[in-house]
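Heads up, the chain below is alone and in the form predicted on its own; it's given as structure tokens.
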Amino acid sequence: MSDAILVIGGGIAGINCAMNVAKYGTKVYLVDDTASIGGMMARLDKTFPTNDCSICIEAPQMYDVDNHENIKILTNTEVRKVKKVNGEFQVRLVTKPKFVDEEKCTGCGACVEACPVSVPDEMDGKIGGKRKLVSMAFPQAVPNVVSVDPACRHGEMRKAGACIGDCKVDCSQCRECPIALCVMACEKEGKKAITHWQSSKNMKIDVKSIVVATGITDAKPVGDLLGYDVYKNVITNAQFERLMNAGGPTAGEIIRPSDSKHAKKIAWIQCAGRGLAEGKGTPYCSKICCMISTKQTIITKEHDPAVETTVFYNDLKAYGKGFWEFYRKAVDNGVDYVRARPYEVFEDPETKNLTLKYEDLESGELEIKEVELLVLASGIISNKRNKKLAKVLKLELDHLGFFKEKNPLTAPLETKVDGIYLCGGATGPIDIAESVVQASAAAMLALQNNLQVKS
């Protein structure tokens, strides 16, 4: 597979890039360092400005990638070393163990049911989401197999009630575990897929081109920004996205974290933390937050037209096709947009309702508003793993942690290293439609480079 292309990142950009390359008969390694491909899009409820089901769009593409003869998916895998020799890249990959035999696991869920310990889900913890120590990333995960939390495997969850108890035997030496409930549940199903003795695997591949599609992530509010770390009913827009998702922890019920009551008065604060000192906020406009909040207000109204929805904003960013009409749809549905600068939030200790103090930028007056749930649009930031990957690939990052293009105007998807290309959130905040377009362009650049190297 020396004519192959390596795509780093299995989100919507990486998936589309891999498919475009594979359609031309070229082999592709699609690498992701999480347990499943899909990226952030797989966790969304709907996409703007059409409000189509996110996973309904992406799941068929994930299936196609998984079943394409020219594509090899490598999850839980990191790129550790890259060396360029005679125009080709020699790449060393390390696949971390899931402690599950992917060939035997059918995703039946028997081991998940047997696991006695639940922990807060990394994305959904504040809104009540939990997962077992044996879990699947999400129902449509690809590959559709479970993975065992390394903290459980290494004995760090004993105090939480993990079923391994006080066993001191190294799992790599003992392959007939009589203690772990997940192992016994799997064996009862006749599969023997749970393999606690599994270890990391090294893999070397040769490719002619590399496409970096590492994606983006949501910014977590720092400290007690507008009551985030103080009051339970202050959440981020990413958490609200999971709250209204039928596949989320509340099955799509928009309820308050404090008491699980349906919220009837909800406010969104745009640019939450924007412009604060380095390390305390997002120092730039994330470009897509206005449309994310607009989408969420429209869907909230679809859930219950009686819900009072208010968006506090400074400037409205509606740059894409159909975005302004999308905003007008929200207004026509009764969403109240207030140009304001919120500065303080406090909670009623009895009702858990929140009072928001703000300056009305139209009138210059100081106002207050009581809401039951407050959503912070805290921005989009670069993938935290970009720094390590940039060092391996010998690429530069900008001061915000995104990969630098060779030239933002004339070569926006190229890098200073010939044969390495960028797409999607690797270069900055971006929406799904733009990511797909860039993925197609990056795929063509990689294929063109392969032909040049071959000749």
Contents of the next structure:
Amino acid sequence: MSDAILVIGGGIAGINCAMNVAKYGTKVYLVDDTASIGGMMARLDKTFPTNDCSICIEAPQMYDVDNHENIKILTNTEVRKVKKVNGEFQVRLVTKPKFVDEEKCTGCGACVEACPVSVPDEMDGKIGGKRKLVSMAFPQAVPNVVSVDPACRHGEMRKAGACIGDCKVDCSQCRECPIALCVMACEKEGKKAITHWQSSKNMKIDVKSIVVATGITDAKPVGDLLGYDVYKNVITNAQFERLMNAGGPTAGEIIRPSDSKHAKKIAWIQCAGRGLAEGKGTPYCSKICCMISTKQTIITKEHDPAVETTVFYNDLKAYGKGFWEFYRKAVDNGVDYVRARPYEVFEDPETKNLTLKYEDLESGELEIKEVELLVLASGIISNKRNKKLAKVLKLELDHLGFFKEKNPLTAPLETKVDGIYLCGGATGPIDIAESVVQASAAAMLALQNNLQVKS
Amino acid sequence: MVENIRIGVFVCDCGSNIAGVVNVPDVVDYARGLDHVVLADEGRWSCSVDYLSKMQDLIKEHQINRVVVASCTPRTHEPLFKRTVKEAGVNPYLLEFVSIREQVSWVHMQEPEIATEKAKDLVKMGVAKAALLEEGQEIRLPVKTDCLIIGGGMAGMSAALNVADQGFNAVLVEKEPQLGGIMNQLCFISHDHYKSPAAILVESKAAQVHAHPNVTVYTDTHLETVEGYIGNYRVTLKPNGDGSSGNIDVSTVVVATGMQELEPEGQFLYGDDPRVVTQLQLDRMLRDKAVQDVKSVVIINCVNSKNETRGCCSIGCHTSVKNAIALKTLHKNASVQILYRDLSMVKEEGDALEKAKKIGIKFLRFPDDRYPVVATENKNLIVQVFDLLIGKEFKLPADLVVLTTAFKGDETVEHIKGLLKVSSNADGFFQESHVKLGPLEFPADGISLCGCAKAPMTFKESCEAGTGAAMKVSIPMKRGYVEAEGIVADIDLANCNQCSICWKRCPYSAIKVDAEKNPEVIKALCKGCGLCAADCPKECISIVHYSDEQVMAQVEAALEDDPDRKIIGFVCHWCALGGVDMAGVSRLQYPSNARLIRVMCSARVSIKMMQHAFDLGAAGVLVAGCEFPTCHYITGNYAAEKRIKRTKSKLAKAGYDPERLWNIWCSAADGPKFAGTMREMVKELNLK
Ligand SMILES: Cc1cc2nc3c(=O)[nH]c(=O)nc-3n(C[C@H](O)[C@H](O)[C@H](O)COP(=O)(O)OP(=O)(O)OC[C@H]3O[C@@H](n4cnc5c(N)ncnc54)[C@H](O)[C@@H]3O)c2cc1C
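Switching conditions: you have the form predicted on its own, so give me the form predicted in complex with the partner chain.
Time for the whole complex; same chain goes first.
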């Protein structure tokens, strides 16, 4: 029987896990339920504490994974059913259609240019990034192919301008589409890569071990927490990350949503929503937010040293190698750190500036601060798809939604199901280097399990 | 034998992506007229399965032995074309990739004629280089299955067991009489004590190690010498005391030497008053049930941490809370207070904090710049502390003061560093190969790093790192070899003056020297950055696929016509070319003056190359490398930056305006930066 390993989640943890296994000589299925591998790191601008450019260091690894003969990448793919038989896993995968023939698409982008309809990009949230109805997840995406928004079929986006002419045929029945502009653009290029009639594909694989690397999610502030839902210029730190990214929707210009003007006074609020009940905020310390904000202030100052940057925080988490030095660098560059408890935000309806009311923890005084852009460090939470996956894998989640280890002390990264292991953000809030360490460890455990499970 | 060079040029339309701007038939015609070109063909989609097989047929039919592909970008498509030519019987190192989509059609969309001229130039440069290409091949070095693990703490033991479980041999060397390291001194390792007595965890692990048939344990032994590199290390071990030393041969090494407490001698009365102890000493006391009748314990965190010279100790908050809970559990009526600056407790550690508060442990925050003072009054210990949140100073009586101190690497680090030719920071923690993506490795292949030898970390993290390190060293042991891509350095000793620059500067320790200081490249370890070649004063180092000759040929081809309006750009394959590609994908339009030459690393660009361009009349030269601190060869861009400075003064002496030599450090996401630089250069140099 098969000697393969299944890695679920193609972020930096999954990529590293897969690469180790493949180099060892064992076959890997690397499955991600989004259109490209890369995970959170592909969205980041720089990485603390060195300020290495995120995609610069991740993309070469993505290409390596793509080119490795032992690795099969399956994107847009969900793990639907897992059955353990004689120590091996029979896995059923479902690949949702991208409505694109991956073999034929060369990622040239002609269809993207032809598509007249832009919709908000989920990745960018409030800062107003847009993507077309047919789009590439990001320029370095692996596989480097586009996908068509499922909402854009059956002529449903015709009103918005996506298709021309009339058509009453069901897309799934029709093998050629004379009306969709993306299809026409592709044909003009001499290709027939866009296939609106594509349906889900089922696949059965047998593997001996499984590694769960489903990662983390950035928490969205709930409701009007510190003005998030009501004021345009209150954004999250994940959105700010996109704002300062040269590859992001503003080409790296740090401009605020209300008027697209460069923000000259920016404040970060740490632990935004911390301590609030689940569903209202992030009840625990997410460990990496202090360094994320520190990074963002340093980069902001690099863009323009004149920008006034203030971080409102309580406990500074500078726990890793080089982290404290990184914080000191920010301070040396003129970033103002204030130990404070912010409690209210008001917007000036004319200037759209924000006034923050806070208690200065050192002086005990109530103070105010006016800024042009307010960034909420709203925390790192578990991936919401974990629940479904846990059920399929028969694993347990902890009360925060992260996968539970069998025994963190004696059996780290193992789960209660022999042969299933964890790494990266699937275990809790974590940074990149720690994810990479766990990925190597999980790869080792999975390979050891493969050795034990005799065919 | 003089080989008959037969070059095939394949120019891609990329649908209308290239052909919509560039006049491809014109470029193909032009290519046909170039020296050595026996065939030029236009492909609508060169990367399609159909065209690839046509390409293979053409290669065979026309006995083509050098291939130039002019299409998108090598960063994504080179592997595909390499495979294709290989299958057609052409050595893949005889392929040259020319980027006319990202560097031409997508960035000069409004100027089809100029774009076509530029595409021709790029093809000409590619052909010039292709004519000089030489075969290369992957280089292998055999690796056997013996692994040396230095340090027998939790990380080292985890590594040893994982190596051994695969049937490989693990040799575990521990300088103490007993395996276990720091864990031997601890009482519990987390706040839910009864689940985690340290002794039980460490003993069961050590027992497994001792019982494993594939692990050889040397305790009470130290490392005398290590020589060699992956696949053939010769290690001399010497038992502490009188025993005589012996040699073993291993293929890989794991460094797991752990850490030690930095004892706060002379601070907070430590060393003067026995009632002032460190966390580790407290742990030992707890383990030995030696804490008696305490009424008031004061714990001071961040001792010697988070100051000008040292960062966060990483585990102090966790340790202080854990031990405070142990004390409070044993001595219910005692007052236990933790004086802290920041509390760094994450996820489940948060539970410990809750528990500590619940059972009455008090927390008091002091300012970063105003540490508590420990003094004696009438023989009683007093801790004076300013409470930041209350804004008032307090005097706390104590019969035990516990200092949560910083850590440093093991005292043997200095010695081991020299033996393995690796580096460490000021505190004796080893420096990993890449902070983000190489946390378990050193730059040299075959040596892995784990546990607190890298930085202070928890028990769990050490075990994970040990397992991860085992993974890293197991890959070459399982495969039986390490392999390097054929792009490697080659030294011609005929001109060598034994100056030692090459082997001293090699970031990968891939150059060894014999007794006469003659360098030799260990090809399997070479990553091909070319730093040594560019720095060699005698020009006796060549880089396969990026030789001086080949690069110069590209420069010459580029500058054959109209040199005074051209910019020669040397761009590194990784980030700078990524930035160029990003500008292309984003369709950023910029002036067409640059002719880019790809090198693996900006450190490959020698003074001679830069000057050659000026000698031939180039309007400007640009060197583009990775943005600091990113570099795919660790510090190549730093070396390049230094060299550019030297080149500028040389240029000035030679009568050139040094301001015509530019450099940018560009991330792979930063298309705007590359495009902007192009515009700026053209403006500053007054080009058309
Ligand atoms: C704003 C922000 C800034 C950050 N900055 C830094 C920084 O500067 N330095 C640093 O070290 N760290 C930083 N981090 C943390 C870093 O992003 C994470 O440590 C890292 O991305 C974790 O990698 P991962 O592979 O575990 O998870 P992810 O990157 O989240 O990847 C998980 C992957 O799994 C896929 N997936 C999820 N569920 C399923 C499923 N059921 N089936 C199939 N696929 C699935 C996802 O689509 C995704 O591709 C930052 C995080 C944020 C939010």
